[in-house]
Amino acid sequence: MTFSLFGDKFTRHSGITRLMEDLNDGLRTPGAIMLGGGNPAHIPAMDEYFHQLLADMLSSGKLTDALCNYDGPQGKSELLTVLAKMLRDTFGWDIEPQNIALTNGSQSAFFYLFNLFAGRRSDGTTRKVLFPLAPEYLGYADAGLEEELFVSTRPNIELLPAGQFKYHVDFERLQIGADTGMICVSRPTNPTGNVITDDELMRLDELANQHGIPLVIDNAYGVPFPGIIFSEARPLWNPNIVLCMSLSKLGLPGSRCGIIIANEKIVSAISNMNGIISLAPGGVGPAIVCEMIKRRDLLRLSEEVVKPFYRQRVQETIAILRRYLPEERCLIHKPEGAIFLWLWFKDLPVSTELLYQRLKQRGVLMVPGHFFFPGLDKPWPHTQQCMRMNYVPDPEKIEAGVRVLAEEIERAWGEAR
């Protein structure tokens, strides 16, 4: 049996596949310390809220309706209406229901968008997705129908007090040409927790407009929901921006609900793709968040429950890291949002891929950094010196994992002497 070119590309093992396999296996392995995958926390107050909300929806018949009926290919009409109103009222954006489409998770949304704006064109030319700031989300790397669909730009690195650092867009190195089909940036960024500044975002928006290409912003962790963002950052949308949101980090990853906010032409295209590929997006997640908006709970819970939980957890985790790993062994990207810490083991004498394997043998799962740099034009040692760490687990588990991490870091340095 042989596969098509499509089959050959999408059946090979990838970084995102390995991450999800580790996540699945780790959740079922007694004693495993899960510091790798992107599962959100089970925040008790949110779990209790969802339990009561679903009970109410089951009692009223709304949950059964969502389970037993198809929505349209654009997504649940009621949610499109109430979400558009909420965004108009909150930000003053000129948004109507026809500016919103739902997908079966953000991963599906980005597969659609990457291949809508990049790849081979009818005239034979090929366009690419530009990541203006590497590192970027590992799930992007294999989402193109064409090979070598992505290009990315190395960041400027600002060293900060207390052993922290921050990535910035290097606009002098950033190259946008005739072969650029779209610009894509996540804010906050998975894996680093970086939030590009308002000025950086405005400059990217101006450049995208000048070149007649869309700016796609992955807002899966941002405001107004789930609100896992700890810096001052103004949300941005206009008809040339494609803003992508999600219910996953609100605490509903199993609902597989992505949200695309864009101009009507793009929304129409996404709706047609939904119809062809999956008939319609799933209806349960949209039904839940629709009810949350109508009860005025979505923004309230994001601000009062979700954000404070993660803010406290990241502060606790940094304190744990510093008990075991001094600044000369580990620099930490300034945590401005998302649910990860990005660790830089500067000049580490082994690759973080080898470090990942050693940690995994000891029951600690993290993610080596080299997966997060798709499209760099030349090798960069920095890509082999970083790891992504999820700070969602309970502090005692984090401390147990960090203790093992520190031991393996010292082992690597000891072997190099």
Ligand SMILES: Cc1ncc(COP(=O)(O)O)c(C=O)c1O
Second form
Amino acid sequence: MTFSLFGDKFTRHSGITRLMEDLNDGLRTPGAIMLGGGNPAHIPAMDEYFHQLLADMLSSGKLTDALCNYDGPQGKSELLTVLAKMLRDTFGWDIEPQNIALTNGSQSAFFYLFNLFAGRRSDGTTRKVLFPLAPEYLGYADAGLEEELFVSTRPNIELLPAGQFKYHVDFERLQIGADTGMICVSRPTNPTGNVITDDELMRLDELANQHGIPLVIDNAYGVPFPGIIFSEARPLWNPNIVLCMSLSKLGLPGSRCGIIIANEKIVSAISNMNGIISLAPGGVGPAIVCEMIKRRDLLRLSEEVVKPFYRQRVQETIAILRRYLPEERCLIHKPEGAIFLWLWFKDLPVSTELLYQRLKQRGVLMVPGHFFFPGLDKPWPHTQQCMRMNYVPDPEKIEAGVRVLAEEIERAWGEAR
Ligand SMILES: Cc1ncc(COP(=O)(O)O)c(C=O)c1O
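What would you give as the form predicted in complex with this ligand, now that the form predicted on its own is on the page?
Now the full complex is given, and it begins with the chain already shown.
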């Protein structure tokens, strides 16, 4: 039995598959310390809320309706209408239902978008996806139908007090040419928790416009929901921007619901792709979030429950890290959002891939940094010196994991002496 080229490419064991396997095994292995994948927290108040909401929806018949009927290929019409209104009211954006399409998780939205705007064209030319700032989300890395679909640009690094640092887009290095098909940036960024500044975002928007290519903003953690963003950052949308959102980090990753906000041409393209690939996006997540919007709970819970939970957890985690790892051993990217801390072990004598293996043997799961540089063309030692940790588990678990991490860092330095 042999596979097609498509088969060869998509059956490789990719970084994202390893991460999801670790996540699945770890979630089901007693004693494992899961600081790896991106499962959101089970926030008690949210769990309770979903429990009650689902009970109400079951008794009103809304849940059965969602389960027993197909939606259209653009996604549940009722949600498209109430979400468009909510975005108009919240941000003043000129959004109508025809500016929104749903997908089965935002991961599949990126697969659609990358292959819609990059790859081979009918005129024989090839275009690429540009990530203006690497590190960037590892889930993008293997989502191209064609090889070498991505290019990315190394950031400038600003060193900050208290052993922190922040990445910035290096506009001097950024190259946008005739072969650039789209620009894509996650904001807040997975893995770093970076939020590119309003100024950076507006410059990217301007550049995208000048080159007649879309700017895709991955808002999986951003505002108005789930709202896991701690810095002041203005959300941006216009018809040249494709804004991608998700229900996952609100606490509903099993609903597999992604949301694309874009101009009508793009929405219609996504809707047609949905029809071909999955008939229609799943309806349960959209039915839940529709009810949340109608009850005026979506934005309230994001602001009053989800954001404060993560803000407190990230502060606790930094305090724990600093009890075990001094600044000269570990720099921390300024946490501005998302559910991860990005640790930079400057000049570490072993690669973070080896560190990952050693931690895994001791039951601690984190993700080595080199996966997060899709499309970087030249080797850069920095990629081997960083590690992503999820700060979702309880502080006691985090402390146990950080203790092992600090021991392994010392071991690595000890071996180099
Ligand atoms: C930045 C970012 N974008 C997209 C996704 C995909 O999320 P989902 O497919 O669950 O909506 C994730 C998941 O962790 C993410 O971190």
